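Single chain ahead, written as structure tokens, the form predicted on its own.
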Amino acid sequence: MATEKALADYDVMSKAFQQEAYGFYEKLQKEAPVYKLPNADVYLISRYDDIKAISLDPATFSNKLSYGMIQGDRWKIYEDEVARRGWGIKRVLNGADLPEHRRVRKYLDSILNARAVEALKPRIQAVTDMLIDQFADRGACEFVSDFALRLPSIIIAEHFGFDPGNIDNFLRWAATISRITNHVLTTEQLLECAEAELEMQHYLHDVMERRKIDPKNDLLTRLVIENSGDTVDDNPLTEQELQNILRDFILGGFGTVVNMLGNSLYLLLRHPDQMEKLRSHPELMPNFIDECLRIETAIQVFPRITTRAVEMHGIHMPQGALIGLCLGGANHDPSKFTCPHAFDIERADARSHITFNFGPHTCPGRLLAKLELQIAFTTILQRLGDIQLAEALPNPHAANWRHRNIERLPITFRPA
């Protein structure tokens, strides 16, 4: 009889953990709803109700965190290098609290509202068809590189008025810079990431300067021109703030939707009955998207930091403690979702997921992400039939304790 695995035996940084992550969260919810990781000053919170409560209490559980929180004292090497040769690091969106966060968020919500996102629908459809055209006749593709990476990259680049020909650089910047929040790096690796950060900053500076001289009909022009005078609270955004807002959109807008696309198709491939149901009942598409977002949460863990000593479930967390909100666990919490590990595109409460976080830090790009997913999968199921894995993928997820993403997804199909 196999011995049940103890919590301390899970290695959250390993690739193998991706196969057992939801079992780990379930065990946390039962045995240790507040769990301090061994050999790390990180407290994991895994229950749905606890995470919602924490998200609504930013005064106690602050979002004001450094990008390099896991790098220790060596993070200053990165900060100093970017400040010396660029515009420095200043968290004004994902890593800010009130009032700074409200000032920026109020403005972003005004340009990423439902009307603005709906206006992008024809372009998202055109890009989706263009990408599928490139591989439809082959009867096979590698879905991540041929489609998932390209769709959100093109849309975000065009949405902000960047050069579509620079997309490969955006992807490289996003992949390189995101390493600082996911892995403990050597000094050499930190400097390599700093070079990517600086390259991106100087590109963004040049584009913003050109927009001042030659405005375009894009969101980047709105960000630059409308912040050249009196704006939000008569306090215009500085270039450093604009740089860091665009940084968050490049890293989040590209990478997160890429992960959502790959995770969702992999779910359909593993559940062909659900794929056929979706083909037969396209009206289920919105609920399918929410169920995919719930069951395969793209960003598994969001960080917070305590501003005072706190006790939860009998566990003392000191002031300055790093908190990991396990959104992936919350979306599988049996106290909230019946049969939480079952993939059911007709699940009545699928929309109750908190994949886009909760409270004041709810993702500002959620409407755009969901629209891209709906158009992508509606078109894929219309244009590609008999979609199957081209090879066995025993563990396709990357080793990444905060994100859940498919590394590669080779598929075969027949043009419909």
Ligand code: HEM
Given for the second form:
Amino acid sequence: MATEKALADYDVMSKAFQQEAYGFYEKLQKEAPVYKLPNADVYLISRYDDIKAISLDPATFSNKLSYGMIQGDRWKIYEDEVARRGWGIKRVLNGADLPEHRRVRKYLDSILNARAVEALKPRIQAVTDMLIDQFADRGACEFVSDFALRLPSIIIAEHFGFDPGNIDNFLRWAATISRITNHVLTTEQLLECAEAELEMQHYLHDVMERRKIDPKNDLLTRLVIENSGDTVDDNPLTEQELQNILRDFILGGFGTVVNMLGNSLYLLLRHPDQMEKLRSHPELMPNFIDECLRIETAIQVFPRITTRAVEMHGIHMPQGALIGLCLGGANHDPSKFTCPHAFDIERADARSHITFNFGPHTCPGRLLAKLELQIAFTTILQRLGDIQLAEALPNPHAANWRHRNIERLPITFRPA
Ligand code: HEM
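One more: the block was the form predicted on its own; return the form predicted in complex with ligand HEM.
Full complex below, order starting with the chain above.
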């Protein structure tokens, strides 16, 4: 008889983990709701209510993390290189606490509020149609590179006023730099990430300088002008701070929607009954999007650090402990969702997912992300019939314990 796998036998960094992640979280929720990873100083929190309480208590669970906690002393090599040849890293948004964080979030609220996002609707629809036009007649495409990678990147780039022709660089910078939070890197790999960081900093510096000389009607110009020091704002953001805000948008806004587009289509492909239901009941679209966000959470684990020693469920976490909030696990918590592993586009409480988290750092891009997903899938189902996987994909999720994504999704379809 097969023996049940012990918690310590799971290797969260392995590719195989992607297939067993939800079983692992379920086991954690039952046996070890606060779990210290055996080979790292990281405490995983997996229950929905615990994660929500932690996120609403930023005084105890701070966002002020240093990448040095993951990379150790070698992190200094990266930091020094970026400071020497660029502007250095100063995290003022994701990675900051009050009062710095509040000062910066005020910009985001106007940039991505419901009105601003609603105004993007026609453009999101136009870009969606343009991308589908490029492969609709072929009857086949590779969904990630032909569609998912393009739609959110073009929208974000245009919204800020970046040149959409530079999208491949944004994607490359985001993919390279985010390795710092996902893996323990060698010195050589850290220097590669530093190169990407420096390339991005110099690009951001150049576009901001150009906006000073040649202002345009875009968000970049607004950020530059409002923080030029000649305005009523007596506490303008410095160039280094502006760069780091834009950095968070490039790292946070490009890849996450890409991953959700792939994860959601893969869910439909594995559940043709749900795809048929959605085709015949398009009014279920918003709930379908929430259910996808719940069941295949793009960011599976988000970090925090303790500002004092804390005890939870009988486990002592010292001051300065690195905490991993398992958002993906919490979205499968049976005490919150009935039959949590079932994909049900009519689930009554799908919207209660914790995918964008709660509290002061809750994702500012959530309305935009949902709108992009809704327009994309409404149009895909209208324009492509009989969508099928073009080949079997035995373990399609990338080996990345913090993010859940599919790198390749070849499909066939009938133009509708
Ligand atoms: C489905 C897609 C997305 C998911 C799953 C997602 C998820 C998240 C999560 C979990 C956080 C962290 C919250 C915390 O620390 O408590 C976050 C923060 C953030 N997200 Fe998103 N996000 C998505 C799309 C976007 C988009 C489209 C943008 C930009 C337009 C964006 C920009 C950001 C930024 C700038 C932060 C940092 C906010 C802060 O620290 O105050 N995200 N996101």
